[in-house]
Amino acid sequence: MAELLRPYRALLASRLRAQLAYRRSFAMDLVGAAGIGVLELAEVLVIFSSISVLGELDLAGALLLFSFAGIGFSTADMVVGHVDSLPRYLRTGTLDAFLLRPLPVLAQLITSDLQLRRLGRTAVAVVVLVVALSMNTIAWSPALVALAVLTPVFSAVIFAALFVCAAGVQFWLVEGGEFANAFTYGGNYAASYPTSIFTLPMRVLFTFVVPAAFTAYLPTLVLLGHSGPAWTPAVLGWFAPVAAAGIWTVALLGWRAGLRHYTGAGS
């Protein structure tokens, strides 16, 4: 196993050294990423300056929801988000070099970068999570503690699968980055707010097609003891691992089909 992982460790180590070589630039990137998280938080606070409840959540519940979605998305974006550069690899023929190496193409693509600057955004979400947990009254049990701990993990896993799904689509669209972003960054935006505020078709879309609701909203309902709206009951919050397994199955099948469809850049 160690021998199999050695090439990936070497790739990641070289990327980490490159990012940390210029400490001041890296620090500025961290601050910039944190600034994005603060702006997203400010948007939630501005909304609740005019209302007291959004969906079935008050400000404390909305902050808990925001933090779960923020940790999950920023972590996935840090580890896997750079796969959205696939269209450039397709246009320039760089992907052909990946195909020549005796390693899985997707694994090479994922380990080709690790965007540590995203940690700034993650840090903001973690701070919000600590504050939100102290603001909410939760009847803690071992099951709820496990749910609170694992929700950010499965949130990241689901968002990572969405990035891979979006990358797989590029084999057919090539210039379909904006279309793919509607499901990755759009999924993050949808996950940051109660799914119950959407119309029923959109609620079904972001629960059973793009499983954004499983990343934060449904587990939040379970933790706070809410029942949830029609079609998205709170009990589904326990099924985030199932949603993660399902979307990763779709992602890997789509990636495999796309890679088989790819005929090279003619270089």
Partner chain sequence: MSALAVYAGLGWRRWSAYRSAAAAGAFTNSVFGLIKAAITMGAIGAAGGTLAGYDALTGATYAWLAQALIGPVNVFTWTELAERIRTGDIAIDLARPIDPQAGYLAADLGRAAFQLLPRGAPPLLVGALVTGLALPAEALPYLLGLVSVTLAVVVSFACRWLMNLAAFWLLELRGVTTLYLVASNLLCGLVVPVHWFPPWLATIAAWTPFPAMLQHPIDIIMGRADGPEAFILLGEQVAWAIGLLVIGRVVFEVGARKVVVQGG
Contents of the next structure:
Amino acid sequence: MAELLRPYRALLASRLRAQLAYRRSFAMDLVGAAGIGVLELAEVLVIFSSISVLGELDLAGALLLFSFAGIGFSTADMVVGHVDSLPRYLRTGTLDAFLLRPLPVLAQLITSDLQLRRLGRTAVAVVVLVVALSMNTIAWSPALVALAVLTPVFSAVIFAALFVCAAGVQFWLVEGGEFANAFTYGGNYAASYPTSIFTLPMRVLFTFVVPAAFTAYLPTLVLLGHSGPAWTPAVLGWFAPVAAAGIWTVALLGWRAGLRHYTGAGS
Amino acid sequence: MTEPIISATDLSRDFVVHTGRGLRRRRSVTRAVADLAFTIEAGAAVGYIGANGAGKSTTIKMLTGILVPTSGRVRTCGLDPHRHRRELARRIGVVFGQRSQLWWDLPLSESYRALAAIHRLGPQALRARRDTLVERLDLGDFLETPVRQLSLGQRIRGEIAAALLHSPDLLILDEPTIGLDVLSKERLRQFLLEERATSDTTLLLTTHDMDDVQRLTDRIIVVDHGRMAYDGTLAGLVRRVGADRVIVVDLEENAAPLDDVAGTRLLGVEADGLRQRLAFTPGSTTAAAVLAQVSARASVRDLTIEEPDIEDVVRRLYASGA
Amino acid sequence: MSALAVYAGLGWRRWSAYRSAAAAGAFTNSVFGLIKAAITMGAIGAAGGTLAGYDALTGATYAWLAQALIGPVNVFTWTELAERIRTGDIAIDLARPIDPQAGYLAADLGRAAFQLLPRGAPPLLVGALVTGLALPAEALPYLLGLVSVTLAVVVSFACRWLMNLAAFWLLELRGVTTLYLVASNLLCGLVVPVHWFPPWLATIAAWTPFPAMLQHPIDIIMGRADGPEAFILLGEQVAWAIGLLVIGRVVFEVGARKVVVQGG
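Could I have the structure of this protein in the form predicted together with the partner chain, to go alongside the form predicted on its own above?
Below: every chain and molecule of the assembly, starting with the one above.
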């Protein structure tokens, strides 16, 4: 296993060294990324400055929800966020270089440009999570502890799959990046608020098609003991791994088809 | 027993092109490569020549597994390139002169470490191979400089070392000398000659540079609109299209225009007849015969022979085929 | 003047070449509009039906108008000038017999004019179908709105111009552009209307040019600010536009002198 992963370790290590080489600009980038996290937080806080409950969540619940989505999205963005600039990789011939190396292309693409600076945004979300956990009264049980720990992880896994879907689409659509943003960044936007405020078609879209609700909203309902709206009951909060498996299946099939299209093997 | 390192049979590749917008959008199919058939034996050095858009890159992509043929068959190193792309990648090295495979923000030494891991070279194997390449390509001075700060000549040498790091059986160079100055070109050719002499790496190279073809290859394949136009030696091609060679003679003293040397055509007289340029077709006469005739009339101080330009030869070949 | 018209035409044509990009952008703006309208209406519903003068319908209209205008006004980033400063191509602009700031402004107005319909109409259309729109019935708000949107483009351009000039002194601009993005998106009223801000944040916003990029034109188009109020907002926009353009000229002079004297 260690031997199998050696190429990726070397690739990642070289990326990290390159990013840390310019400390001052890296620090600026970290601050910038944290700024984006603060911006998203500000939106929630401004909304709750004039109301006390949104969906069935109060500020404490909304912050918990926000932190799950934030940690998940920023982690996914850090690890695989660059894959949605696939057209650039195609234009510069980088993808051809990947095809000429004895490793899977997607694995090379992911390890080619891990963006450490996005940790700034993750840091904001982690601070919010700590604050939110102390603000909420949760009837902790071993199962709920496991849920709270695993939710950010599966949140990241689901958002990562959305990014890979976005990359796959761009083998066909040159402007696919912009379209795909609607589902990656849009998915994050939708995930950061209680899904219950959406109309039924949008709720179904962001639960069963783009599984954004599984990244934060549904697990938050379980943790806080809410029942959830019709069609998307709280019990779904336990099924984030299933949603992750589903969206990754779609993502990998799409990627495979896209690569086959690119190499002319038909699609 | 010994299978050729590359064999292509009836190799074709179509591309779908969309033109126009909206309702007037039309779909048409262009054939980039048509019914190519050739084999290359292990250890050969082959120049792959053609005008821009003749199908060179498409062919290379099919040979390396980046692109699947629309029809026909290709085998590289005994493998189906697309199906066994990753296995093939361990046995070939590819350099695209105008595209970088190095990490632009990292020094060469880092890139080589990463590539060694990718190709699973052990630390000792890496060090031995790297040291050889660094020495022979003279990379020592800029091994720790980020790639984006290198000159084109330095970068290409770095690229070639990267492609040879895992000691491939087949080295494919796509326009390796494009944009290089005379000195860098010469240095690169010298290295490639040495490399071929010391290992039996097979070389396939596309180029626009006649000197590359002449110095580095012993066989050329010319494609025109995706079709095979010529396969053989350079001399054979020059003979076939009847491309002229030019003898430039510098004389000791002014002489009358040498416009009646048998088998030649006077192209120009410079410096009051001190320098004269005579064109002749190889096959109808030889450089030695021309020189003998000229020497009979005036004492020759110096002479140079200009080889036909590859573009010109290819153009003539295309024209003769049409 | 005719040279500037040519620049504006070039700006239009350059962007009209990217039709599919405009379509993709409009699609994304519309999807974000759906989410934003839902959040806005949800918040207004939670507040008991009205929030800072917005009811569900006017709240949704605000969200859709914001999505329609962010493309043309461009509250995001633009680094073309910084790129030219870094590469030294700015010297070419300096050598042209046209004022660089005026030339770039003209091109940006051309871009905005092109984007107004393809980027603006789809979100409004989706909004009209999904939530309905509360728009005034008389013509005046739209006429004033057009003036206000034009001024918003000028203010936005003047800010982006200043931000790009940082490239004269900084090697890496990504940190600066990200912070600008954060400040402009929040304070222009894109994430939530400025009228929802708690007083301290509203005060900060009032001291920046950002509300003049989005909140003001939307207030004028929706008729929230009418009569003298609309003209006060327009006056504020004019003041920001002139002030920022003048500062931009001065800073550009200083930076350009640095290039001329030190050779970059």
